[in-house]
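The chain below stands alone and is given as structure tokens, in the form predicted on its own.
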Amino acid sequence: MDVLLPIARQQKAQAMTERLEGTFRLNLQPHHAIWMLLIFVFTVGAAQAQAPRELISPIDALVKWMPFILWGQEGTLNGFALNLMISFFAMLFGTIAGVTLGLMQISLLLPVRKGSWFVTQFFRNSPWLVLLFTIMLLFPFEIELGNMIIPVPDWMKAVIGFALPVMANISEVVRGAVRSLPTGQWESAESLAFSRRQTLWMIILPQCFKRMIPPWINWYCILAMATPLASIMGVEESVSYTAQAMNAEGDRPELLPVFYLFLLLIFFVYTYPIARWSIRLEKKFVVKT
């Protein structure tokens, strides 16, 4: 019927982009906010309610220990500033081994397809925080070149824990978008006497730059959100700080709820514009069928 064709359209636009990300989209919308506003002001609210008079009063606790959940104590970086130094870096070198493994899985040699194929299905099916353990307990504390000792910091063996995943992510979002273009894109560079790394740098990875951009925000939403999995391993990032900052506030469970709201609404907070920009770019660089 001619009434569900919009819905049919806004459907297969839908499953296609999912294709390409290999995951679901982060369609987060206005009234998200206006929810997470209201439940952490009625959480507030309730918590005021149950604390004791003589003590400090939840919101003047947490205007207190703001500044060390947002970055830690004076003179470091730490609490969440240090969980979006994580992600920035997992991203990029994430980025820059899952292009090159992306590549790898269209070329025309066999073992290098298959191989790039098998790294890039093992990371990506592999539980982050399995990754995680593996990488923190078997990674050394410093590695010796020379002279030099070089220390690595867990938030270093964090940063390359969360870079596996991303890497195998971002490989099968440059295969999906390579593999999306349509054939005679090849068949005409080649019928113009280009070699394969011609046609791979100046035709087809310039259509498909466009293409990639807004997998690739969401995935480093994804990343940013799943950066306090490395609490669990020590990382003194804002789950740990969080944490800390009750401790110093004594046996206090009415400052839980309120504590913890407040980290994921800062998380809220930076991620949200980040999902709507990725979903006003797929708009644009939307590829008509």
Contents of the next structure:
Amino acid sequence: MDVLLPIARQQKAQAMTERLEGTFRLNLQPHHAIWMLLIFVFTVGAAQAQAPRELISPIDALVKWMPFILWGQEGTLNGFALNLMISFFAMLFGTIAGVTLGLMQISLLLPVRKGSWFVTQFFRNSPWLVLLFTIMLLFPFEIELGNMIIPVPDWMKAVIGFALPVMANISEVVRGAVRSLPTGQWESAESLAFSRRQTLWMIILPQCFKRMIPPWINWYCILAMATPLASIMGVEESVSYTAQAMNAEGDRPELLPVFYLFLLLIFFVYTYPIARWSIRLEKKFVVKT
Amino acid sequence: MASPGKKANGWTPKQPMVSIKDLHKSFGDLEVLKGVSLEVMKGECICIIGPSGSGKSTLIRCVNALNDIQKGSIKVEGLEVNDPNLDKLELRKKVGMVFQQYNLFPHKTAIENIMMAPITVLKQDKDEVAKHAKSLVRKVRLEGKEDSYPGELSGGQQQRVAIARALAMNPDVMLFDEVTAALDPETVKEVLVTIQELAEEGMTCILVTHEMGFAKEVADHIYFTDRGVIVEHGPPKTFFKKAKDPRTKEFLSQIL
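If the one shown is the form predicted on its own, what is the structure of the form predicted together with its partner chain?
Entire complex below, previous chain first.
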């Protein structure tokens, strides 16, 4: 039984942080990367072997379409590049709105606190796809501002659709971080005659900042991996383009695993270092405080 | 404004600096303090002792309004703490507090911990505050540790920073809430010495403590609380030798 204790402790620690932040952790380890690569190589090899000789081989097809899947046609930013763009903007807006909402959740004013709590819970517990559908279908395709007509492209609507759940989750991250500080910090600040605002900005939030970075990065990874949902609404990102590319090659079944595993691989290659970095940051901060 | 008996400016040093009358405090249905009265004169050092859960810490936290009270009166230099219009800033400038868990700000160095409140709250000149902070560091014997973060200091050192931090506000009364309870036995002494020196310099001190030796030596007056009331009190000489109440006797026999 003693052998199991360290594992149990580690599991418990992870469960505690997950409960605090209300989200699971992307606990990516180096062996995950090795497995990914092995599966990819094996599948590609199998598909290659099965393919009819007279047609273009799956690997050649993939190489041919790779630029298209990664950024679309020459001079455009579609495909995987659009996934990244959506994730950047959704994270930016989601963070700004989420921090504001999170601070409102710890307000002393009851209506502000209850209202922001409701908004947070509403968007946190709605399925991302439902939010995305709602925004993409409700939002006008152009906005009139006086004489100006501003077009709103689909990917921008997707940004708003993704920013909402991110906002709600960042709001919880902020609230959780503030809550996680010992009450003694508030009390000693109070006994030193700091006002609530001074306490919050000079004592509480600077300490929370460090604690918020790892879950914030974690949410970014989750968001980045969720952006392909936009393909359902016809946004021209990597999954849409992969489907188009396979379509152009005659929808041959042996292309399917190769193309989709390639997609999986790009997302993995992108999120893996970020997830590792967040784990490292977290370890560093835990020792400090 | 028009609360009865409020004479914030009428206070003279000949009157008690802290005066508690018939204090009642409940947490929900649980009545923790059931009519406590005590007085502390300027320059006095009093110790509150008693078994765990007897309301000692609650009592001391009421003095600087960290806990609100249901009934009774607490006056600090004539300032009524149980006044809904209480100027908490005014009260907390007069009352410094040190906690069992130190509660230093971990993202600030020792000297920053000390200087923060006078600069932000009292808006004092930075250079003046720095000078004062330096002298406080010397006073609590932490020269050379100014730029250490709390995490790099021992418990006793952290607690002395906490004392200096409270003193930086130039309080008239210092509250110590079981400040040695979380410390290693070896470091208890360095903190107690610091408090003793303060008391000898004439700082008005209210301590909640389990250190009987310290209470015996330093306190001017000892209060024994049990189940929310003050059971017995007196100067250390009579308190330790001639305790009358059976509860006090039992407690002392267990501890001494």
